[in-house]
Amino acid sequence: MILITGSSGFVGSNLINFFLRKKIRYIGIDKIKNSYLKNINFEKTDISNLKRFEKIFKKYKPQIIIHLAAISGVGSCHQNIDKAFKVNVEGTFNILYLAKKYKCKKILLASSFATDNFYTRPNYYGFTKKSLENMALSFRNNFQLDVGVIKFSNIFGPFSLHKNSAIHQLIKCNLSRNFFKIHGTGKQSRDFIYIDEVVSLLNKIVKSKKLNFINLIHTKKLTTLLDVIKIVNKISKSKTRCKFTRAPAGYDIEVKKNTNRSLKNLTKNLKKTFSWYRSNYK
């Protein structure tokens, strides 16, 4: 059995959808009901209450845990402080903690590549994310269990109606026809990475039989912002309504010369994803 915290967000939308059609068993748990997915196993718990958490491990024994729950994004953590230390740090521990109590086989936790420049860039996001790291490596190397950090780069794709990334928030921008606000001057570098190749590569390392530490779930290819608004705008066949401000602290604008210089591959995605928000964006 595969427990999936988060299970209603991003990711675990997709990452259910695909367990569905491989008939993996799962079991999702969140705060609030998945509103893109009917049918689903699902329980409804918060991961920062231990003893309601715990509930979930006696009735399931889940084998396998993916760590997906978070308060994610620079932004998000800035103005939920409080709410992000005990949803990201308290929820992480108390994850750590049944699953050695209950000898869990693999546990993979999500973390972001904010982490690795935590101490010449930090913020609030980063801390969180630095924690989960710290408290991993720790019951890895003091309790022996089978751990693991996930990495994602900046992932875009359908079911994510409630995302304020960058690519989901300029397509809803292109549709609504409201400002797309850029943070400095659009040509910082990102690594886009689709939906389903991350659930793909999910399921590898679910597969494996050790952990790797450090999972890097990416495409080493880096796009600039405004490349990206030059495609929407393409596909969308209309001028996307564009604000430039001021970078929040903590925010990467650091322009990196190795672009990515075929972007075949991403704009088919960013194709797909476009045509999902025509059709479920109102």
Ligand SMILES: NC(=O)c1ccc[n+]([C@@H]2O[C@H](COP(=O)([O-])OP(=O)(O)OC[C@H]3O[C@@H](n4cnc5c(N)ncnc54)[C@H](O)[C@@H]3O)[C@@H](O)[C@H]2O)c1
The other form holds:
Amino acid sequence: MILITGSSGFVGSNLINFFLRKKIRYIGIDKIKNSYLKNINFEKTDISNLKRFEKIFKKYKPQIIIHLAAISGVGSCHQNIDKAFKVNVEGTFNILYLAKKYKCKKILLASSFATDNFYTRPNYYGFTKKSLENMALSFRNNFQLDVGVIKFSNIFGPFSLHKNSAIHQLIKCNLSRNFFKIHGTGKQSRDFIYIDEVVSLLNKIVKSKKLNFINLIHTKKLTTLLDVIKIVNKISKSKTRCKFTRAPAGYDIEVKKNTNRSLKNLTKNLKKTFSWYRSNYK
Ligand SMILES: NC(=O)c1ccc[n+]([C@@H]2O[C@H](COP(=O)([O-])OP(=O)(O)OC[C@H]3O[C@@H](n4cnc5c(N)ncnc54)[C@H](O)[C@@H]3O)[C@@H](O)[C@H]2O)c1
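To test you: the structure above is the form predicted on its own. What is the structure of the form predicted together with this ligand?
Every chain and every other molecule in the complex is listed next, the one we just looked at coming first.
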């Protein structure tokens, strides 16, 4: 049995969709109901409540845990520091504590590339994910728990109406004709990865015999935000209204080289995402 925390979120919903197709046994837990999928195996639970959370372990005896639940993103964490600590730090401790107690076989914890430049750009989200990585390392080394960290780059795709990340925000603004806020010059680049690629790589890690401590899920290609805007404008056949603004605290606007030579794959996946939004974004 696979336990997925944060199962009503963006990655969780796509992962469950995949597990349903592949008939893989899972139980999803989240503090809110899933608004994208119906008839899924689900228990409403807050991971920061250890007593309630333990009941899930007793009932389902999960062998594998995919921990996605979080206050995700730099902005949300910056605005809710106490909540972010409770969920991202204490909640992660609860998972590791229960996984040790109930002798779980494999534990995957979601982290982010935001931890790479934590010491030069120490935003609060990065702090909570750095804590997750340090906790994981100490449980792995001291208690022989098979725990691995998954570092995701910038994911995009369907089941993301609630997300404020750049591509999702951009598509929503394009469709609603609202202004899309570009932090800085727009020349900052990111490694954008499509959710189907993320889910299939996650599944590979779940099935692998040996779990590395750090597992990277990214495309290794950087694309500037201005290039992404151009592609979305082409797909929608309309020009997104853009406004250049100052970047909020902790936001990375460092301009790096664009290393995505062929934009073919990104364009194909942006088309799929845009078409999903056209049918689902009201
Ligand atoms: N989406 C990305 O581009 C990206 C990039 C890097 C890292 N990550 C990490 O991957 C994970 C999944 O990301 P996502 O985009 O699906 O995030 P999301 O915000 O869409 O989903 C997170 C889910 O966690 C749930 N949650 C929050 N607090 C909870 C609590 N106390 N108890 C139970 N559930 C709780 C939320 O209700 C939500 O459904 C997160 O840990 C995130 O930090 C995501």
